[in-house]
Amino acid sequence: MDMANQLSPIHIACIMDGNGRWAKRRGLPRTEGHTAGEENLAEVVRVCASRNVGWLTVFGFSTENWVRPPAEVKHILSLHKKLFGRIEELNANNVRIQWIGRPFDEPSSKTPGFIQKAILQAIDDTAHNTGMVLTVAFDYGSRAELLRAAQLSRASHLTALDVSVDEISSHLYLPSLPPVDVVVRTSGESRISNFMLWQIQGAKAYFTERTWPDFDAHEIDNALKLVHAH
């Protein structure tokens, strides 16, 4: 039987959070707590994709992010094509990467041409793959997504009154990419950030107190507890 059809329908959409504080508590630079929060990232996929998870979708880095500090966007840029190198892990878990942003091709798009290399060749790398699927939101921001889908919608209209929901769902980044079962936000934080905000209708919320690089498969566990209770 292929994998795919015993994977449970669960989405979990993950905010990272809490990088440049775990560093802090440490005494170690921002830069240090970024690449911790990246080799999480890495067992958190690994817990997700033992658990038959069906989808995974991480907050990577957000259209706002990009005004941080320089050596600061730089590392983050730099650990996130480590992490679309991880094609032989990612292939090992039967795992199937997809990417989730501004479009390269628009005028608004920040993504690198070096960022843009490793997500198109991690999704080519893995498209065979019948697993879970991870998906790494990178430039993105659901304000800049649903405004694009809102324009693209209109443009096949004469009025804006006739633009239905199904119409905007189609427009999206990935139209194909299914409602969020329950969102997690790591650090204390209770706030969405801006972060698929048409997806998670309906999606239920789990804050943690535990930063993201001690983000482990106990707290993986209770945050799938909420889509299974009733």
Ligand code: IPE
Second form
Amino acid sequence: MDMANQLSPIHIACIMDGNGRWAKRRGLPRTEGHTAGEENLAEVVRVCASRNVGWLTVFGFSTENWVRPPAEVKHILSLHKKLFGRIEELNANNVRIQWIGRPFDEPSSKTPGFIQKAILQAIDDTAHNTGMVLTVAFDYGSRAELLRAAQLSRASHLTALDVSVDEISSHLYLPSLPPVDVVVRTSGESRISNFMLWQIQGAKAYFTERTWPDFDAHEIDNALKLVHAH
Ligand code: IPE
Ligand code: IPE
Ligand code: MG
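Please supply the corresponding structure for the form predicted in complex with this ligand (the preceding block corresponds to the form predicted alone).
Okay, now the whole complex, with that chain kicking things off.
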């Protein structure tokens, strides 16, 4: 393991899956699983901020998730409002929050106004923090992101052949987000489900049977260990 590699901050990206199964196992409604998942995310943020993690990116809600039952969607929305409202904790951990998803001004955007407000407020209230960057993917899908990047890249060139890898990268939703070092998916699934398809090029993958509400510090360390393994 070389020293430089050991010291450079890691980008970990988590597909937080299995909230429903966590609840089902306990005979609870799915919504309770999402509540437990949001609470665990707060703990994961704290643990990652105390490790060599520079960027934590989490899949909160996908462009495909809107077809879930309205009551479940409503509950998940309220949990995102709660998550983006955790300003005191974020500031205490020197964490800067970001959001990734379909831009609010695009016709395809589905983020309701009250979530937009919570997102913008949280970004503003944590902008001064210099530690870990927490990026929450909400109304996010890689295909929508890449389609837009391709359209914008094409628009800025005379011919399609001039479109380059760098050009596409510069038109992603958050061009400043570094490549992902390790992508995690919980609850025994090994699908990527339209998450960060461009950004996970070259990333390690960590799949665990644990459901998201049970994803703990030991699991985080297992995933981080993969980054330096051959
Ligand atoms: C992940 O848990 C949360 C979201 C996708 C919003 P699930 O709700 O997908 O949980 P399972 O897969 O049904 O167990
Ligand atoms: C992926 O989980 C999306 C999020 C974690 C937000 P899903 O549970 O929605 O994914 P699929 O449909 O099982 O692949
Ligand atoms: Mg699922």
